[in-house]
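So this first bit is one chain, no partners, the form predicted on its own, shown in structure tokens.
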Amino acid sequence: MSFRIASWNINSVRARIGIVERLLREQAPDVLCLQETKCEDALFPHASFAAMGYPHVYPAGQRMHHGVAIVSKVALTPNNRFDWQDNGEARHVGVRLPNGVLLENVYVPAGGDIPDRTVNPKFGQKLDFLGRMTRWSEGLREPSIVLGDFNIAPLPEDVWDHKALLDVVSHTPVEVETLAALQSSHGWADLGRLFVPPPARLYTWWSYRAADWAASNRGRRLDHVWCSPEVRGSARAVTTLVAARGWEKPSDHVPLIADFDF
């Protein structure tokens, strides 16, 4: 069975419902995982998604900030809403797909501007969040897909300038090492790099600060799709929809489209 999953940090689902509709119309995923929805559960635009053919909504929302959601053409089984931030922030929602595979939608904290937990508590919270994810991952015994905005670009080819960004949050050695520990804890396959191996450059985020994001191309690969070893053989493609960065009123992130044959 062919199955398509999209993942997108949308930076406010209500403000950008128009480009969400475009994505669903053009790419027709079976499931869409959103991060940074900035929307309480009661205010999530259920009716808009139902009208687009996605009546099944599994939100984990929060007023103004954070928030994740999974929307689907078919009914899924709600599974978990983990508090890996350990402070009640809505940064994870999990479901079970019809074939039994777990799907975990995650929004890792950005971590502030200074890569030092002693002077920047947000950076420590980010590392601790990943530590809690790693402990969960170590005990995982079911085939799973974990995806979303991880807010870390791990490889030199995942950023526009490796040396320039070594001291910039999202590409520091300690973050890269922490993410690598999470990946090795379950043997996660990084599907983005499975289909576009280095040394090819691959980005999913371009800052709003750039006058012309495409011309400067100062991107980072902050968004990821990982899967358990048992699922890797079912993966057929992961497409980074770079063109979406140029859509009307865009997010600073672009969607990932993952195709599987389950």
Given for the second form:
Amino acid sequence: MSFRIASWNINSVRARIGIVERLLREQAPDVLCLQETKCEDALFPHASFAAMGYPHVYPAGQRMHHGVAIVSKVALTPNNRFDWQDNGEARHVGVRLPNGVLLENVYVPAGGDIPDRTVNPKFGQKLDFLGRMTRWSEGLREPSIVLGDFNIAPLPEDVWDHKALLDVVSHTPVEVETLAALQSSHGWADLGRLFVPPPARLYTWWSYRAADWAASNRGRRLDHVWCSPEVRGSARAVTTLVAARGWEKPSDHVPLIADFDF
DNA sequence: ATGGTGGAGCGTCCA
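Taking the form predicted on its own as the starting point, write out the structure of the form predicted together with the DNA.
Shown next: the complete complex, the earlier chain at its head.
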């Protein structure tokens, strides 16, 4: 058996329902985890997903900003909605898969522009979010997958220019250290890098502000799929669907697709 | 040099 889980920061699920349908048609994941849905739950386009064979929707949205959702071919068990931001923002939804594995869909805050919590509270919130995730992770006792937009590119090979981005939020040493503490708190396996180890470059995001994203290729690996030690042996492949950055009216993130043998 | 783009929804905020 093969179980396919996709993760995608969609930057408005309503504005981009067309390319969501394209992903479902072409990649046929069993489960799709979305971030930045940008709509409250009552406005989530359930009918579009049902028509594509995904009638099971577990949204955690809010008006205008942020928002996550899990959609699925088969029924899942709602499990939790953590507020790791501690301010009510919709940035997490968790379910239990049919095989019992927990799936946690996370949208880590971007953190603003200035990497200093004394002048930019959003940067502190980002680090504190990861701190709360770490305390959750330390107490976790069940096989789990945690994935989504982590808004941090941890490795030098996860950005187009390591030195140029050391002071840029998403690649600063304190963010990388904080993410490493989260990863080591439960022995999380970084599946993206399990299948595409350094020194290969690997990106999941390209800014809208480039004249030609493909030509300049100034990408960052902000999206991640991690699994707990019990699940690692079931992982078969992880794909970053780079071509989706060139689809019509694209998201600035591309889908991550993980295949498991369960 | 402090840009550049995009979505939500009508001010700017968020990314």
